[in-house]
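One chain is shown next in structure tokens, namely the form predicted alone.
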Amino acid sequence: MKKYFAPGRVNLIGEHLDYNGGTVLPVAINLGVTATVQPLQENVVVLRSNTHSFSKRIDLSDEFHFDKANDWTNYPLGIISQLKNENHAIQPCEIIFESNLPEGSGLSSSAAVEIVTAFALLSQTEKQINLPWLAVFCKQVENDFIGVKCGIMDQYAVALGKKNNALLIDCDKVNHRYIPFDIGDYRLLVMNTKKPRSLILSKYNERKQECEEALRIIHTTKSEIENLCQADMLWLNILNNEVLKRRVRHVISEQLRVNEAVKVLQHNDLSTFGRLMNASHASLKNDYEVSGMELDTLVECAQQIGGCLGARMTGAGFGGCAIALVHSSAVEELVTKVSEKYFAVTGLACEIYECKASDGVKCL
């Protein structure tokens, strides 16, 4: 019996950059899920879960597609159907899952599980697994298997996660770098909104098919670049559709606003880091429109309290989390205040915890 652990992750800045082609930079949590693997005689795989009542038994003989009613077994099962596709062994045995992620909450607990069952089922019989290449292979099952044509960030983040340090990932060429991320005496905070997350999907599709149209259109005056981010800030005027033109605008401040993150983490400058979470906040909602009353209410009431230097929503938007850096001293603080208000305005109860930059995939 073997154990493995997959993170989730946080993007600490840089949002809905990885699909027009920009830099992002998360970090793994020491949140995840865990993949105990049992070795079995008969030529199947069992996939449990100590968190979810639904389980699956499957002949490794069989062919594999994706059904809404498999529920949570899609993502394992898309790993182990590209697995044969490509020809590689997969051993007999039972997995069982367990996760302290929460679920829709945008921390990539799909990704995890992707990353996990994809880590635990190749150890079983290959000595060397590279982890780019095994974050290219999830995110194709994603893709094609489950159909969400997410970017790169999730599942490299999740493989490629290192201690204090956070990722920055070029989402167009899919390379990294590790940037430095141990915060000393302040403490980075994930506020889940606790609301379900039913726009997501179709709005996520909407915001990048107005990336796609605004890039068509800079294209026709300015063939020269290959993505949104790499436009300028002067060809704004290109676009007479102000909704697009807001668009734009959130993506090439964003990506500006990774630059300068990477720059001042290299300094240990958290003040000016916490800045830049406040303005990619700002943007996110002005701009991009993908916030909301949920994620807006746990923001700024986070960003009144005195040792909050910053805070933004992460991930895609419509609910999930955010994110805050406060100092260790303000941490009961800002979670009693923020709690309360939370429930006053939404009357939901959110949920606030802390989070370290962690390693990604490993065998425990």
Given for the second form:
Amino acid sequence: MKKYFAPGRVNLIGEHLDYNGGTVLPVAINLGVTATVQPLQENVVVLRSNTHSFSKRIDLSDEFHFDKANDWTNYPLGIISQLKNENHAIQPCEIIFESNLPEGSGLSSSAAVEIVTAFALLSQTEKQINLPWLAVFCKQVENDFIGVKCGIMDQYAVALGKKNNALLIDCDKVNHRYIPFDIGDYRLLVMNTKKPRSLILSKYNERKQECEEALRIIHTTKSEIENLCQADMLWLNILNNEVLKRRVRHVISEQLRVNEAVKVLQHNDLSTFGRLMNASHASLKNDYEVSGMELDTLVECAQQIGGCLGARMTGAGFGGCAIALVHSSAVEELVTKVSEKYFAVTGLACEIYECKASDGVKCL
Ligand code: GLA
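Just the form predicted alone so far, so send over the form predicted together with ligand GLA.
Once more the chain from above appears, this time first in line as the rest of the complex follows.
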């Protein structure tokens, strides 16, 4: 019996830049998905979960397609299907999944299941697994099998996270470097709206299309750039559509904030980093329009706590989670005040937990 673990992730800054060819700065977190693998004799894989009653037994010689009825097992099925397509050997086994990562909350629980499945299955037969390759492989499964047209950030962060470090991912070149995320007496809090995210898929695709359209228009006069993150603020007037202008202003300004964030983190200037988080949230709220009443309430309330350096939504938006960087002495006050205010405004109970920058996928 062998055990593997893949973490969730939060993005510190650089939102909605991955599919625009920019650089993003996520951390893998200390919550995630564990897979326990037990070899079997017959040519089958059995998928079970300690958190879902639904389970599935598949014959490895069958073909699989996405099917809503397969519930959470669509993620491991997508991985198995793609491994087979690429002629990787798969050992018959039972995999039991266990998770302490809230699902559907924007903390990349699906990427964690994909990465841990692929890593666990490949570990049975292959000596060395190339992690950037693994991230791209799993992203492709999410795009093609699951049908979610996400960028590379989530799978990459889940695969390559590193304890006490953020991951600066160049989503155009698909490589990374580590940036120390040493926050001393400060704490990174995740604030979960607990809001069901119904609009997320359609709105996510809408933003992607708006960015593609904006790049197409900019290309008519500025053919030198390869992606939207390389555009210049001075070019905004090429776009005569006000909505597209705001979308592109977010993309360009967010890329500048990522560049600045990397500089200030290298000098451990957490105050400036916090201000960049606040500015990022304002841009996602006003220009990119992917926040919402629930996320804004959490973020604005957290920002008012003395000792909170910054707060912002993280991930795709439209619900999900926000993060806050706060001094350890102010954590209790933040949790109490934000929870009370959030409940009074939304009628929902939020969840707030501390998380730590942690390692990516590993064998336990
Ligand atoms: C989701 C997607 C990512 C990324 C973020 C927004 O998490 O899966 O690829 O686009 O939204 O930054």
